[in-house]
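Shown here is one chain on its own, the form predicted on its own, set out as structure tokens.
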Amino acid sequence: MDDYIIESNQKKSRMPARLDFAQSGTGLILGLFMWVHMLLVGSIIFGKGSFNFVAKTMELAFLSDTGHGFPIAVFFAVFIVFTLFIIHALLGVRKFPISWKQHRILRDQMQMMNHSDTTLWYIQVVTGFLMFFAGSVHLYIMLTHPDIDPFISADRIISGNMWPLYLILLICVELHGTIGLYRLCMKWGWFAGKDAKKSRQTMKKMKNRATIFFLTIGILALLVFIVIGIKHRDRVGEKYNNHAAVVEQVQADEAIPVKEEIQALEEGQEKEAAHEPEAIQPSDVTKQYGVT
């Protein structure tokens, strides 16, 4: 009894709560970043020029006299995201089942309870485990090669044989991030409203729609990159030159009227030749006037 009183009088550590708060904060930042990142990458759906504009904006090209931008800006952005990614992963690992026995107990409880939110948490565990490896590879590549370019990205996906990794990462990121944002709203009571049950159902519908939306954008963007990469196999390493593409298009547009003028001129010459009177031969004149 005395031991219980002594233990109850001891000041409880606030560290678990602080770690939970840090995990929630880093997860919120990374989840929102994931949504913005997918929208920016999805610009490739509208063409290489659109993606290149987004890429150059991320490189702060509007501050550069040459318009080439500063890849170092992308490096620092990736470094910050990578740091938050590692911190969030380390904070999340402490809640993972670390042994097969714990895993079996968790699965048995999930089957017995049949609770959808517990299933969502388990999906987060699995996708988080896969993301730790796939995401680290992607972020390391972006750290060492901070240049963003539609051709470079497409070459990395096809010629670099990275498309399986990116497909796995895409699915894991979208599921993990969207579920995480939903669980944050449930955990901290955001958008709870007066009817908690109804709010939970509404948030689940929004989560499902967001998952479908961002997965659709991600898969379409990956398919576009695959097509570009296949067409660009014989020119691996070549960067997208927006100025050259514009000049080529202008030259093609200017060539159309020139071709039309040449064609009209040729048609006019053919018509004149068709209506031109035949030349009078001297023999015809002598026959007409009886001159021999």
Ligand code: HEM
Second form
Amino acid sequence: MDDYIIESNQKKSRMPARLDFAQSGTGLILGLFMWVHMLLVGSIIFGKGSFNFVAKTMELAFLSDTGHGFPIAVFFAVFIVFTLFIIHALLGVRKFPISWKQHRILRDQMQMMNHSDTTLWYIQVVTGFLMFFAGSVHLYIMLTHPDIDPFISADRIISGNMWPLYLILLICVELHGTIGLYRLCMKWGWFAGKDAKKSRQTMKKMKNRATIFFLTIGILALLVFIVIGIKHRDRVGEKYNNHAAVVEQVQADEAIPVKEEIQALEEGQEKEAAHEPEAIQPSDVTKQYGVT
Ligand code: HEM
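Next block: the form predicted together with this ligand, after the form predicted on its own:
All chains and molecules follow, beginning with the one already shown.
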């Protein structure tokens, strides 16, 4: 028995390495996903139509006869991302300082060493902790309401009071994601040149640029959503497609009487013109109604 205990103690477990590998893998997928996600959400900067096109494409609208798409496709995407998010978070918790004492020791050592990569690791721990709550709320809402639409999203942000949570989540995700991808490159030696110090500096520069780029897109997108949401406050729940259809219908309805009126006027004036050469010409009437 003693021999067995000694032997099993001597045997190094591969579990920590496997868990580390799983954490890197899920982190890589989520980090790259967030870049794509931010570009897609950023389409709102180019207008409601652009965002609607992206949303409908995500809902695989091109496969449906009605053009309405399948929100269930978004549900499945969110389900996969949420699962990866939870796995990644659970694996990350292993490395958190679990008591105030541990936290104090860590902070003291960080101050003593003044090592920038250790500071980056600490930022990751803090942002990861905040994202655990903020990210879960966002993902749960997307899971239960997999409805993406410029007005619905903007209503969620303003009338649903989600903007403070999105702002916190945005800052956390951009810091956490780019630091995470940078640390992955360092850890596994990706893109490492011959001069290790130089490639570390280059990677750090790229990391900072990526953070600024995605943070700018995210903040601009949030501002555009806020403006749309404020303007749409009295029509919460109305979808962009319905709104576009209503506008089209109203324009069509308004156009019919005006056209008929113009036609009647023109016909009448044509008759009058046959007797009075000085009468108003049809072209003047059409100009007055703005019809060319
Ligand atoms: C497949 C999964 C996901 C989908 C379908 C999705 C979809 C969306 C949509 C449609 C918006 C616009 C606002 C809204 O409609 O509420 C949004 C905003 C946002 N999402 Fe996600 N999201 C996903 C995953 C994530 C994850 C994992 C995170 C980070 C943990 C995240 C962070 C954010 C942030 C920070 C915003 C605000 C961005 C801004 O307004 O600039 N999302 N997301």
